[in-house]
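Starting off, we have a lone chain in the form predicted on its own, written out as structure tokens.
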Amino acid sequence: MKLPPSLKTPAWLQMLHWIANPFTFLDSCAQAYGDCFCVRIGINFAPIVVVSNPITLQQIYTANPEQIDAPGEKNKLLGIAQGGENALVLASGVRHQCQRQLIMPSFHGERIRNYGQLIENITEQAICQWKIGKRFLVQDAMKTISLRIILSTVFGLEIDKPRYQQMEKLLISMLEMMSSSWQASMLFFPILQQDLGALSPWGRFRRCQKEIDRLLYAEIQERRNDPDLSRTDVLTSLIAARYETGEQMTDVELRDELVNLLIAGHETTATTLTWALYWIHKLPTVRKKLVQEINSLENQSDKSAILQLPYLNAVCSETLRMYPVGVVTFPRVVNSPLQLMDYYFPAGTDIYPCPYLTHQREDLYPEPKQFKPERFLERKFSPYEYLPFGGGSRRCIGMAFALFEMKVILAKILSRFQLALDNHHPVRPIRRTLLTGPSDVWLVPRSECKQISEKLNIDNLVITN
């Protein structure tokens, strides 16, 4: 038995290439080693085990946790981000099941279904102060649609409302400090966290998060004053809900489950949304399509109609296999000596399922760098070829959630506006702070959708604020 290959190249050089452009640092590591291989891009330049191969990922979610484990203390990167140690992604063993058993409730089922008119509402809002001929940035748009609908589900916070006003102006303050490769190196290297003052780096990003914190607590501190239980929130459904024990979340873990809930699905959502509607518009044929298949509805009105659609399933399945928003999804580590493939794995490796070369393999995917929806329509995957939200104990919890949001969405926002590109430049995928996304998207309203309009009763809908 052997070890994996190592990269050769010096690991500051690596580390310096994966937070640039993790996707062409990826594919050089791939092209040159096949679907196992050793870097160096973890913590003060910790060597990682990266692999992609279905059959090998099927064995690593489905071993005993006694030989691989996924503890979170390897999340330590998120911990540093939402500045707190209490978020399920950072939990382990016992406390992890039961954490996500007392969240889960919120993302599944019929409490997301309801949240629909709620997601369509606030994206009308949004959509409907884009001005015909005037080009806008879709990535800025799809970031404010996404944390307005994570502010009013998950904090249960009114829009008209100052604390509300507030929380949105400090959380898009927040995650531009980590918007560009170099300010994310931040949370690679300890020591770039230097607190140094209001004015340095590592100062504006802490002081943020504690007036963040702040306007948090005072929220948790009113709901448990004044408990409401006909709110659908989710933080309302934690204050409420009680672990086997009969004890309820403490005001610190509310905070940090908060806070991880808004990252892991502000971000994401409208990273994906922006993509998608980047192929919907550089691919005549896809949008013509989808457009048709939206407008075949006979209910409009119907979420879970919406939901079932194949080919806007199809897009956001294709959306996400082509540049998913976790280029790596949580660690594992092996916890006694073993073979997976051809190769050896010592006590202590640490391996890292990549979802994005596992979504670029030409024997699942043919032509993986072309953006086809009918791969979905042909074939169903395994959860262990296909796997956005990563997968096992660790997959994504607001994997539901995101699905729906994001079709609600992209359903308003083709029912609304012909739109297309303000340039055929090609987009490229850059770093945006611990994830992904894609370089500037412009998109021009050409028209509205009128006779789709009519059909939605869009003119005559009330937004409450």
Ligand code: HEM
Second form
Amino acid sequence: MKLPPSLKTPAWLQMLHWIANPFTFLDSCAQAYGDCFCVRIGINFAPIVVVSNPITLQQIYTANPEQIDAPGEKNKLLGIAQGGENALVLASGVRHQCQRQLIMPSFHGERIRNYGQLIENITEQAICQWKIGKRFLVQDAMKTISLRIILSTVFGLEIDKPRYQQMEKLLISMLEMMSSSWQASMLFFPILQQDLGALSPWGRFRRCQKEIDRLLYAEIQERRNDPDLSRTDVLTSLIAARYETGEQMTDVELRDELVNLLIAGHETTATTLTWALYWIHKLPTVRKKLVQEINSLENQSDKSAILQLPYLNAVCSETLRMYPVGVVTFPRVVNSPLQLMDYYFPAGTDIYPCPYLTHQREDLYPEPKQFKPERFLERKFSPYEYLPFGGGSRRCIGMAFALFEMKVILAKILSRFQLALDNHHPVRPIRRTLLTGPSDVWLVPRSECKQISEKLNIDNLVITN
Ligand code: HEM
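Beyond the form predicted on its own, can we have the form predicted in complex with the named molecule?
Time for the whole complex; same chain goes first.
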């Protein structure tokens, strides 16, 4: 039996193309080799099989771990970015399962809906700074909102406290350092990870991480010394949580988990929101339908009703389909030889499930390069046909939270402002460190939606947790 076909170009060229433009790289591979092929884009040019066939993805995600596993050590790049080894994303096997069980309750059902008012307040506080006629960079605005939401709901920091402000500044610097292609190369090539003092890129990055750790450990210590169980943030739940053995999480584990949640949840959500706002304002019919739907709500602050809006849901789904921020998910590893499709996968093969290419399949999504939310109203897709949050044992733990957050933020923005695109250059999908996203998107507020802003009594807005 044959191995999946391999890309013929030199490994270094594949890696450069992958780093510079993952979309054209994957499109050209799929055109030449179909929905299963081997490329050399792993750490140190290691070969990896990219899979986008839904039936094969189902086999991969439902295989038992003796056959195909998702070991945490394969997510080393994230570990380097986060500077800690105990996070969920780096855990494997039983430890991974236990950690997921500990964290999951914080991101489900009622717990998430409790964050609704806080999310709306943070959004309102950020967007009320927007000036009519003054254009703004959507990425920056969405990052500010999503960072504040994570710092409040996950870290439980209070927005008006000095520690919050210090933390926000440091995190912005750290996340900025990670967001250029050049900085991304530091993660892909270990040789570039040299601390040559505070002015060297890696040295600066590490110093920033240390300062963030100092603040985080101080926060954890205070919470342990003076527990307040009425708080609803994730850190409070994690401090109170116990493993099956009765043990609690150590300070280092808590720190690593918080930074993991921040890195996994901040830019992903901000970038998806940026894409959503781009499509909504690029396509007037989409905007019109969405605004009509939001305005049809009897109570605009009813977050459960916002969550159920069908067209808003379809717009979010289509946004995540077109250019999922993770073009591939975390790697899976073959533990015992097996056959998938017509190919032989020896033990030790690394596999990248590829949501981007699955979402580009003509047989599932006719005219895949067109933004058409209606496709999500017309049919349901299986978890192997539509997988912007990955799948199986490592499926995104923040999925429900991210979708809720996106919907509340979009509903808020659209009911508050009439915005228009104000781009001098066409918007295209590009790499942003380990993720992807749009090139700069600019919007300009044309006017306020008066009716709504009067109802809100914005001057008296208080941020509460
Ligand atoms: C639109 C927003 C988001 C997208 C598109 C997204 C996407 C993903 C993807 C593709 C994975 C990998 C799944 C796999 O390998 O099968 C993942 C994992 C993960 N995500 Fe998200 N994510 C988002 C938001 C969030 C948020 C808000 C949080 C938490 C605050 C979060 C926390 C995590 C964690 C902890 C993992 C690792 C899970 C594990 O290793 O078991 N994500 N996410």
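Numbering follows the first chain given and starts at 1. Only the largest set of C-alpha atoms that superpose within 1.5 Å between the two forms is called the rigid core. These numbers were taken from a predicted model, which means no experiment stands behind them.
A movement of the C-alpha atom of residue 62 falling short of 2 angstroms is seen between these two forms when the two forms are aligned on their rigid core. In the core-superposed comparison between these two forms, the C-alpha atom of residue 31 has shifted by less than 2 angstroms.
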